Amino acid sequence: MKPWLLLPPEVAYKMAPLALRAHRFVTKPKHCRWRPLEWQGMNFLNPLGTSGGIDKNAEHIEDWWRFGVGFQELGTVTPQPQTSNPGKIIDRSNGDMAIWNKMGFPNLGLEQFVKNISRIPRPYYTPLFLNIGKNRWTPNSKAHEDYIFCLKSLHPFADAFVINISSPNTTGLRDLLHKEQLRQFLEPIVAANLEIAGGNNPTPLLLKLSPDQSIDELGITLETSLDLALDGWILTNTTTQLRGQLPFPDAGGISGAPLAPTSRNLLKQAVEILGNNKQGKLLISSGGVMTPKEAFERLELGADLVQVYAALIFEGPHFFAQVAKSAVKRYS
């Protein structure tokens, strides 16, 4: 029984933080250790984590640790606070196990994010990846400035940064993935990250990719990333290409089960394109991971880590424990 699926999507979305807090009093922390990983000094008890958008303001880090996550992606955070896009911002199709959103990086801003995350003592129980973005009013020509501002403010708290230029809900943001703009955008960010670290051991930078890129575009993006010594990629964000097939508005992005074939295929293509260049880089698969079996398949296709979002809406936060239970049978 999943009573939250009987609620209107926006009501369930607003109530979810309250439900998480309530679990503090009834849920014992789960230590789900399976297929552990060490990467760049980070230790992952397991390879399954939360996606960006689940904890936008770093308010529920300890709550998610209670459910056995292997890592968390927090944000997207922008330099200044901003509200959601106008109108309807979230919907779901229970029959299709699909989620639609048109949020557009709503968050309380960098200052509040820092206040929240600074309450969590190091060493963290699991790695924390901080997803950074630009405010919607910042033009693309100055977008790198917003990302660098976030890097500088969040450097003490990040195990890795996720550079998010693949959301379809900030007008023009995905243009930064185009060949003509990508290098120009990334170069100053990479340089600033190195400078912040004093030239040694900079915080890893991960680029979050769109599922709507062609294979040729994916290859160019990966090649540019390698040239600039980025540390890894997240495949993928939400898609705009399923709107006509599902009962959602003609805008926004879609995630959940219908996205699985696309994200799975892009993972396969990325592994093939990278070849030996994959060594030392982190490849994270996200999009349509709705079952333990799907999570395991992504790992076996070459992903180092896997993320979930929609699965937590349809299955609840105990999904991490369910996957861990299945993993014991599969990998022991």
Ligand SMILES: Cc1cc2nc3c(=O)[nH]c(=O)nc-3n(C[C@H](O)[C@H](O)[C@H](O)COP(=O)(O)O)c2cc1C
Given for the second form:
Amino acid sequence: MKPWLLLPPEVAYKMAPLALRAHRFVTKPKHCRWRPLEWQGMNFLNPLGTSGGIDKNAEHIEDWWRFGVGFQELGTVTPQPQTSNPGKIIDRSNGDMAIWNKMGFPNLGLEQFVKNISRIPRPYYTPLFLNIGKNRWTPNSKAHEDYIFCLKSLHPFADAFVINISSPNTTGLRDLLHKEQLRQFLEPIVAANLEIAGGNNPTPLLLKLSPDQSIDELGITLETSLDLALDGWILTNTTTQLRGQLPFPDAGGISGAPLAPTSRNLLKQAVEILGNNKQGKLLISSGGVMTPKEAFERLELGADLVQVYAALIFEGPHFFAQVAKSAVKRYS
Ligand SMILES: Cc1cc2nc3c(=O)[nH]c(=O)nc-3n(C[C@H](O)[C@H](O)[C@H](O)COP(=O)(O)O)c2cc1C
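Since the structure above is the form predicted alone, I would like to see how the form predicted together with this ligand looks, so please show that one next.
To see the whole picture, the full complex is given below, headed by that same chain.
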């Protein structure tokens, strides 16, 4: 019985931070070690982490460590604070195990994010990836400036950066993934990241991809990012393609179980396209991972790490411990 699934989705969404905080008094930090990974000097206790959007303002880092996460992705943070899109922003279909959202990066902005994350002493218990975006009023021609602004403020706190240009909820954002714009957009970001690091060991940069790209487009995106020496990819963000098939409004992005076949397929295709170029890069699978079995299958398909969002809505935060328990049986 998951009592929060009886609440209207927006109420449950608003109450989730309080419920997480309440665990501070009843839950000890969990050490879930299974299929550990070492990558670019980071140590992952296990390969299952939280997806972008769960902790937008870096307010719950220690809370999630209590549930046994292998790593966390924080954000999306934008340079200036911004509110969510107008109207309804989240919905849920319990029968379909699906989530719909039209949030549009509501967050408290970079300054507050830095205040929050700087309270966490390094080295971190598990790696923290910082997901960065642009404000909705920044035109695409200047989008790279927002991302560079975020890199500059956040580099002391990031184990890796996630460049998010795949959300469907910021008008025109996904255009940056198009072949004609991608290189032009990424080049100055990669150069700034190297300069910030003093030319040596720059913070890894990962690109979060859309599930709505064709396989040809995926190939071009991977080729461009390899050319620019990006360090990895997250496949995928939410989809706009299932809108007609589920009881949701005709806007926004859909995630959860119905997204699984697409995310799984794009992962397979990415592994195939990358071939030997995968060496040393990080592939993260996100989208429709709702069961321990699905998490294991993504790893077996070639993902180094797996992320969840919708599963935490339907199963609750103990999902991480459930997967760890099954993993011990599967991998020992
Ligand atoms: C309510 C909600 C908010 C989200 N916010 C963000 C975000 O701010 N940044 C981001 O990169 N992805 C965001 N996502 C996408 C998730 O990180 C994830 O890629 C997607 O939901 C697919 O995973 P899932 O099927 O496990 O939910 C959001 C998803 C949901 C459901």
